[in-house]
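A single chain comes next, written as structure tokens; it is the form predicted on its own.
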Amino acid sequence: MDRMAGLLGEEFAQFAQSYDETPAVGLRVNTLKLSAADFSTLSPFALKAVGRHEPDGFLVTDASKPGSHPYHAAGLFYLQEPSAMVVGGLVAAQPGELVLDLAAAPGGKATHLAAQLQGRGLLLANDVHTGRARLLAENLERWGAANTLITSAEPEHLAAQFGPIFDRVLVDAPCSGEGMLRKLSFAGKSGPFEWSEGMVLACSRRQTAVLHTAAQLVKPGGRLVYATCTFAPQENEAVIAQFLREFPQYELIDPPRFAGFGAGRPSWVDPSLADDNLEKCVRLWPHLFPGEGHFVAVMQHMDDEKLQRFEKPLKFTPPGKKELAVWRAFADEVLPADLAEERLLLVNGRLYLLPELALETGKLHLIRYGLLLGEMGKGHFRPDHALALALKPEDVALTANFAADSDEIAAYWQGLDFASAGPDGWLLVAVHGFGLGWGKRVNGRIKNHYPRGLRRNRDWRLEIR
């Protein structure tokens, strides 16, 4: 706070006062499944538009608990800090592009990019820590995103495998987290906050190394976006200033400016590196914007060299005739939708649908490639939860659709079987028309196939009271 007082001067009093205010709760709608307008009509929560910068984002203005609602389990929205929504918006991925989220866990910004791609192109979402990468995979699974490749690899290994082929690369850099201090405090996590001037400098060195590697993955004309959730100039303007000096083929671009978007501060950088162009960076302050502290720099690869994007297509062996027959028997009965068999991949008894744009991954550690359809048994096929979340009721022959506050949804989410009249067979259990998971109707009862690790210990309706 002493350092911020020195930097902000007259602004500091307003900045300090913001720490007595309750942090905003943000919610971003999954436009792979429904529009923001439709969700606002459907929503049981009190919502307010977050701002013109993010048309699919809202602030939750009541005391409701959206994370405990079945709509969250069905992937209709992601609970995301309002300032973090800005980052994905400035990446501005376009359908059909090849996009890399280099440090993607837990997945808030990755789900944003997946929504922007609208099922076309490919999103490579990576996290160096395997456990976090698996959490990332779970969040993208709930999102219903099928055109994804999820890896757990060092950035330099990605650069060696792919080279400069990506249209957009996001570096949501690990940082000292100063911008999240208010949020952590109000969440009851006000214990020892691991911060020191030495930590800031260590983060700066690490961020510089990651950013240098990321530059090797952006194609000429592509966009490189660097973001942190810290205030420290050493991790923000200083990192960008040093990067631009060493990579002159990159230039800062001035992104669209909306209410509450602050400018970068060239005066906070060593005079030998200072550049007025640093004002093109975006700073989000808790006293000026309905969110926490963030920094974003948007850079364009300006090299005139017209390189054709070289992509190594994935080489794979499709399932054999016996396995295809098992899949077809299931699909003919359960899925009226036609899934492209030429993109089916069978690995260790698990059947995947690869993205249309599938790249050779070499020896990279893969967490998930495409959409996991299910597992092959002896003469039968068991669909995976990921498939249910990627489907719409019209994609499935049988659907059992219930209201969010119904007894059936309460029972299903707890892993219980329940009565349901209708024909026998696999069916999609849906909440208000959105897939929640699989069930199998047998003699007037739905046998529960909701994943055990996702089940609730008690009726969800009791959790939000």
The other form holds:
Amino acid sequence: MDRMAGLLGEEFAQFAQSYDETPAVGLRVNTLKLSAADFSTLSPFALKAVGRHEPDGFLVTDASKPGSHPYHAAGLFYLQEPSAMVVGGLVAAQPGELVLDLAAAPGGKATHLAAQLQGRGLLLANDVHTGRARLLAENLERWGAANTLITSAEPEHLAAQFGPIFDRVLVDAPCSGEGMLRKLSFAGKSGPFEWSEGMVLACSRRQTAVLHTAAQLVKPGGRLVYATCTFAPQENEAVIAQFLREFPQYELIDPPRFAGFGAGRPSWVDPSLADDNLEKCVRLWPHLFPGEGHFVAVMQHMDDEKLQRFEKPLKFTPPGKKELAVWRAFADEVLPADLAEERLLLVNGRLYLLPELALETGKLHLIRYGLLLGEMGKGHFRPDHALALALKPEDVALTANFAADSDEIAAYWQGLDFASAGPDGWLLVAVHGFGLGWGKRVNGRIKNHYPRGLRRNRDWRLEIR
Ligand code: SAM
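For comparison with the form predicted on its own, kindly provide the form predicted together with ligand SAM.
Up next: the whole complex, starting with the chain shown before.
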């Protein structure tokens, strides 16, 4: 607070006062599944548009708990702090592009980028911590994003494997998290969050290293976006100023400015590094914007040689005849839509559908490659939850569709079997027309195949308020 008082001067009183206000709850609609307009009609939560900068984003204005609703489990939205939504908006990935989210877990921005790609091109989502990368995989699966490659690697290893091939690279850097303090204190949490001036400096050094490596992954003419959720100039303007000095081929872009978007502060960095262009960075403040605060810098690689991308396509062996027959028997019965067989990849008994744009990954630690279809059993195929979340009811031969507040959805989410008339076989259990998971009907009962780790302990209807 002392540091911010010194930096903000007269503005500090307003900034300090914002810490007495309750943090806003935001959600961003999954436009891979439905439009924002359709979601606002369907929504059981009171919503208010977050602003013109993010047409798919909303503030939740009542006390409901959207994370405990089956629509969340069906991947219709991601709960995202409103200022974090600005970051994906400024990356502005276009369908068909090759996009890298270098520090992606748990996946707020990655789900945003996947929605922007609309199933075309490739999103490589990486997090150096494997446990967090698995959480990222779970969130991207719920999102129904099939054109993703999820890795857990050091940025240097990605740079060595791929080189400068990506149209857009996002570095949502690990930071001292000053923008998280208000939320944590409202949640009554004091730990494991830690902050110190030494940590700010350590973060600054790490951010510089990660950003410099990220620059080696952007193709000429591509875009590099750097973001943090902290206020410290050492982790923001100073990192960018130093980067621009060492990488003169990059220039800051002045992004469109919407209500509440503040400018970067050149005067907050060491005078030897100060540059008026730093004003082009975006600062979001909790006293001026409905969110916890973010810093974003959008940089363009100015080399305009229009180099052809030279990504290496993945070389892989297709599944053998026996496995293919098992898959076909399942697909013919359950999935009327054809899935491209030439993109099937079998790894340790797990069958994936590779993205159309699949890169050679060498020795990188892969968490997911494309859409996990399921596992090969002895003579049978067991579909994975990820496949259910990526399918629409019209892609599946049998669907059992129920209203969100029905007894069937409550039972299904708890992992229980329940009665349902209709033909036997694998079916998609859907909530209001959106896939929630697999079930298998046998003699008028649906056997539950909802993943054990995602089941609720009790009826969600008792927990929502
Ligand atoms: N982008 C995420 C989102 O929107 O949900 C949040 C990312 S969080 C701010 C920063 C992430 O960076 C953490 O998940 C952390 O594990 C990861 N990280 C830490 N050190 C890293 C490094 N050297 N390289 C890449 N990622 C790193």
